[in-house]
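The data below hold one chain only, encoded as structure tokens and taken in the form predicted alone.
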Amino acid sequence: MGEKQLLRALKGETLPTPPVWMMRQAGRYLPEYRATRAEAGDFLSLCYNSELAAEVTLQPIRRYGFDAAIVFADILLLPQALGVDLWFETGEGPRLSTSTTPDDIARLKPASDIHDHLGPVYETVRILARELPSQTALIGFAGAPWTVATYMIAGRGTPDQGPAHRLIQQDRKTFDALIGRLTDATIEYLSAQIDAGAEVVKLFDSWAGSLKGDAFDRYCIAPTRRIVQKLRARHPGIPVIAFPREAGEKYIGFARATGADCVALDNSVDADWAARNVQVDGCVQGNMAPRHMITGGPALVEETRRIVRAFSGGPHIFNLGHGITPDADPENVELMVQTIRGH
């Protein structure tokens, strides 16, 4: 068995068929996931049950034969490990106790103290490292500091990340302290996932697009660069995928600025544009619009082929431009995979 396809792409190899996986590939669009989640009882219980979390991670691999599995967890487990209260409101999403003052930041646990709480995630990684097919790469992940901070400041997801932007304006010192604490904790968290068996790590900066001008450099690029540098020092050769969602023109040069091996692209940017401007620096990942997983049909086939063609001149990992949605049709995922591999 040769080297895994995903790892070859991350090393900069242009492959005749791009490796493929999907963000949120283990999730509510699959009936087998819904059954396992019901067994777990609730979302957080599923995240912290290593056997069941490994099971839902494996489900889409069994069904589709993706080239990578991403450990089933949530970006908000890290702030919970730092001492923040976390719960999920049915139909509304996550809620957290807020972190907006110097005292709030001071109460957060040190980065080195997160591992007992996150032990079940590391055990999930260890199970997957044993049980995944030999050709399937294992991806660990974390939320990027800016994105996680937006939830910690607002206590929930917000449409424009307004509370975080206001804290920058009103008390930059406190905001910077929070970003620093999150950056340190993210390094520890990802490093422990690598120690447990993750072969790649991905940093999700889902709200990067709301950072403008110097703020993007300060709160998206700089923490990503520091995380990449520290992980490389501890784990030479470990590949890092960065996803600064909706970065737009800021995608240009992002790999050079951060040291990331691959830049994941959302579907608001055109694949041909990204091939000319982003892929010139190395591997890119993306960027099918998730709606095609709902609508399917000839448009899905045509768009899949268009993206494969656009990125065929360099290293490429096929993925969606954001996570697959619960209303997606599993048969459309199968059609996408077949189209990629038969292209």
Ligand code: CP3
Given for the second form:
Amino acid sequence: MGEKQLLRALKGETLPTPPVWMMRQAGRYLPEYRATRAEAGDFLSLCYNSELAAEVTLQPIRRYGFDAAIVFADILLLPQALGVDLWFETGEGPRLSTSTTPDDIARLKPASDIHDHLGPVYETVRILARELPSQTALIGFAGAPWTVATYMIAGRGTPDQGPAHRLIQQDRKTFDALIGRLTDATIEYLSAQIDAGAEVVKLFDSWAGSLKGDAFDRYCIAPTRRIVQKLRARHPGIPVIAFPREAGEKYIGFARATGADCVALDNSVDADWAARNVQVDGCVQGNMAPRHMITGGPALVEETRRIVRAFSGGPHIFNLGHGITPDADPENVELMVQTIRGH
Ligand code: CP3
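So that was the form predicted alone. Now I'd like the form predicted together with the named molecule, please.
So here's everything in the complex, that chain up top.
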């Protein structure tokens, strides 16, 4: 058994068949996930139950033989570890106590104090490092500082990240202090996941697309670069995947600017354009529209082949452009994997 395919792609190898996994691959579209979540009680209890979190991480690996498993957790566990209140409103999404004033930021716990709270996540990683098949890579993750900050400032998800943009306008010093705290805590969090056995880490900057001009450099590129540098210094050779979702033209040069080994592409980006403009700098991940997992059929097969072909000239990890949705059909995922692997 040679080196894991996903790790080879991340090192820049062009492979005959791209490795494949899916964002949110452990999720509500799978009946076995829904059963385990019910057993845990609710979503957050599942995240903090290491045995069950490892179980749901393994479910899509057993079904589809993906080339990577991503530890089951959530980007909002980190603010919770910093002392923020977090809960999930059924059918609506996350709610948090807000962090918008200098006092709120001062009250956040120091980065070095997050590990007791996040211990169950590290334990999930340790279980997975033991139990995963030898060809499956283990991915740890965190939200990027900007994206996590948008939830902490608004206290919930927002369509345009308005509250965070307003804080930048009205009190940049406080905003910068929050980004600084999150950057430091993210380094500690990812570093501990690597110590526990994560072989790759991914930074989810889901709301990067609403940062324009100079703000994109300050709040997306700069924190990502700092996190990559610090992790590399502590863990030489650790591969980092960055996902500046909806960055558009700013995908160009993103890997060079941040030091990331791989840039994950959302599905608003044309694959041929990205092959010419982004993949020239190294590995890319993506970027099929999640809706094909609902609709399936010949269009799914055609689109899968088109994306594989577009990126066939360089290092590529096949993925969706965003998370698979709860209404997806598990059969369509199988069809996508079979098509990639040429069966
Ligand atoms: O399988 C995996 O990809 C690993 C686990 C994972 C989850 N969330 C589990 C989850 C990962 C990597 C995330 C990342 C995450 N969480 C992001 C960044 C990626 C993205 O989607 O843009 C964000 C913004 C969050 C915050 C979050 N968590 C929201 C906004 C929601 C509610 C929306 C929803 O889909 O219900 C969650 C909940 C969540 N995180 C679920 C899962 C499987 C659904 C919860 C459930 O089972 O009820």
